[in-house]
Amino acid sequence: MTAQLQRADSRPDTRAEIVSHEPATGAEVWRGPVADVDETVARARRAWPSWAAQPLSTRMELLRRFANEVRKDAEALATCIAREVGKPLWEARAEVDSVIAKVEVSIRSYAERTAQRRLDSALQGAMAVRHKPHGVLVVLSPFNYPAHLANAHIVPALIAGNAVIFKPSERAPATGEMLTRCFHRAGVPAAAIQFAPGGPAEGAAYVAHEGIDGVLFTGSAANGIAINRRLAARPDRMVALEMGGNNAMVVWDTPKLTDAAAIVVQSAFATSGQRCTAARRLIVKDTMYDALMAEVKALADRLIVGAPFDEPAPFMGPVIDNAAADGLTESFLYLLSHGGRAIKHLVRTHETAPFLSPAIIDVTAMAERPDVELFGPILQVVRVSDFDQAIAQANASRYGLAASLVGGTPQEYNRFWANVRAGIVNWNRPTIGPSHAAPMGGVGLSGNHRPTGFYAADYCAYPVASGEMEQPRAVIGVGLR
């Protein structure tokens, strides 16, 4: 996104279109014209008194109205995830229930992380904490959960009383505005949840424009960095990055690798890598080696790749588009000639669609080792003799967003949690699949210290503390003639 800030003073062409097509078939899913930006800020703007003015018993009601919306079109917003973004329907199933859960998470969230508070004293009255919305709130999320992703910022936005608009990611357009049907189906006026499709320019000039008070993000950590750099004299913007990660998983020593090898394949391939918690980088104990990757490659020697809707079901879908596909190749190309072994070769499994087969490099001989996202089914392994090894190999990287320790005791678990530098740090589970009751977000290249999930109320809404008395009383005691 860096290129595309530089246009952002540039009125984006209104007469562009989104086209999205699905990357099993190439089948095109959604046509539409890019919104203009000047205009849905202006209707953003003025919806966002009305809407900050309802009771927030009003604004719940209406999301829990949203889940029930969500919950009649939960096969049809399924089936277009997966047509979309090339998931299995299974999995496309699994995240309309999470856009679901949401609600209710986001309901309790508010009430718990910005309840109102009073303190009382009889001589110098009351102080009270109460929260207020923002304004107009951007919501920008990625292709790899069209529906949840922008779903985690957009209910905990509207709860605290915010406008927002949403673009999604253009590969994504059509699941943006199935999702975005839902609330004003629901009774959420439209311009307070606008769906604004566009592409890189738009986003630019979303994040540029006057009219917005803070800008809410999921992606990659070059366009997180590119948003954050354009709003660095901009005190009074609101700032959510939620950006990827190189994630790493320790497996130490376990007598249980069948489970091992199942929570490394689950890490690693599920949505064919295509998660910000994906585990990228796998460091094995040297005396476990062997054993865990004969396990880790018959799994992943199982692994069906094929279409959303084939039987039997997928594990593993599509990557995103072809450029991807071709991208992950690169890069396993540049691992294997740069002193990578290969354990399972990356394989493009069609001609003409983004297939590709999960991979497994070993890395530990290469003096350098790309610091990079990987955003695909490519595992990077590395061995080392010791635990602090495994640690420092774990932290080698200025990503910080999840990690995951498989095996070892409680006090080495209490030593791992303690020392890496992560904001998800889990214990026999994999990297992927946080709770909807916890904190979602990660350090150096992963976040600013902004995480959704169950913290999402912290930055839809900011605290006011009053100092209050029904009836002016004061003295001035010292200093008077």
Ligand code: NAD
Given for the second form:
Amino acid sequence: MTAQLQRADSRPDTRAEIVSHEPATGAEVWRGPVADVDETVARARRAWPSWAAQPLSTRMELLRRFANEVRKDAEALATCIAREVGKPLWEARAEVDSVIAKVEVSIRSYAERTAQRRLDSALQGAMAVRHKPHGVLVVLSPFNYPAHLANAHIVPALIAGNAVIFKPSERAPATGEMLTRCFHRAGVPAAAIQFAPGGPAEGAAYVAHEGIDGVLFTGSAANGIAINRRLAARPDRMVALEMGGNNAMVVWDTPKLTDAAAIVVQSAFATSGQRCTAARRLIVKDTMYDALMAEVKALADRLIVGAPFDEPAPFMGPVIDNAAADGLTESFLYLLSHGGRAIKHLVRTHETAPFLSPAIIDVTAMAERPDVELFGPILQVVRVSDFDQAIAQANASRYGLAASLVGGTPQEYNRFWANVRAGIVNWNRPTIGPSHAAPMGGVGLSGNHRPTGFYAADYCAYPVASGEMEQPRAVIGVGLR
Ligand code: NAD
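Structure of the form predicted in complex with the ligand, given the form predicted on its own:
Now the full complex is given, and it begins with the chain already shown.
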């Protein structure tokens, strides 16, 4: 019952054409040909030396202009995102804000993490550390944040001087095209950032292509592992993998039940659970269980599930497509038939469109819980009696993206922080909504130790150490006859 396998069935035929549809209505959003892989790579290879040779200040200025172009198009871009992936308009607008904010963050991050440094020494002259771009990088991005997550790789890669091939999710090409136009209107050369529609087959072809210097991937663990395996014999390639999670939230002693419930609900159900950092597993102290679950259920019962432009605004939209909704329904039934107890059933609220109600299921009694990422609005609950057990449960996953403790003492939070295995560890905060100003990545099946966010600069350039003196000056001090 892997969510990835179920989702794979939903892919459109990507041999010649990509077509995207509105999840909420089924209406066609975008149709266009798949980009030719060899031609796209050749164009990027020709372009990158001159892009890399631009002064850094020019590249930064062009990216600031890009932010302005996005600002001008903000409402149209948000509307496109909301239509194409089904998220509520208010949330799509927040995504566009993140796209704009990414530019200043990336400029700061480049300066802090990959700037030029000189280490002067009277005896050895000057030592310089400078960074060079890798060359041509392909960005393979997921559907759930079709603008922001692609952009989170593209902007730092361009600042560092790489040429970028952007292969958007096959389920969100319209958003990808609109985003790319903003770069071009800002004056970034067309061949330095190319929009390259395609599906998994084209993604795999870029990964295997001789003309690619690196792959910046955000998507499911299964596909990230396939990329890693394909490049296992190519240590010369930069591979940054941002993958999924089976994230845990532990709720411990807290008198603030209403707030705790709101944090749980936000973490589990925002974006219909289609966030890499969504809380999938809620681990609750025995003594708090009844009171907390009553609050969580009452709040989840009130969430409005609706189409992106509905009034009043929905909390969550549909999931990405019917195949995903079918897969999640099967997964919920699997949990139910293997010892799970439904606290709130998963309901398909619409006959033909993939609207799902938020679901909560207690899986404490399940003998074996599948450690898979269910990419939708399903929250699994486990009841425990002591704190060590809570940490052990949180760590009972091969993934390690985000974890939160809600409640508990500072000492308990210290223990949680020290022992829980994840790249994002929060206290009294949701698992979702990572800060732009911090690194963003996970361990285990969630990533390959190349976090994005503020640390994206690290994988977009490599350091070159240079000992430098204006004149040669040397003597051999020992060992001469
Ligand atoms: P996906 O893995 O299906 O696709 C991601 C991208 O990779 C797409 O562009 C796709 O065409 C391409 N692709 C698929 N198979 C490929 C292959 N074998 N070789 C090369 N490219 C390939 O992911 P999705 O369903 O679009 O997105 C949801 C997944 O992304 C979830 O698992 C989610 O947790 C993860 N995600 C992770 C982060 C993070 O920052 N860690 C953020 C958002 C989403």
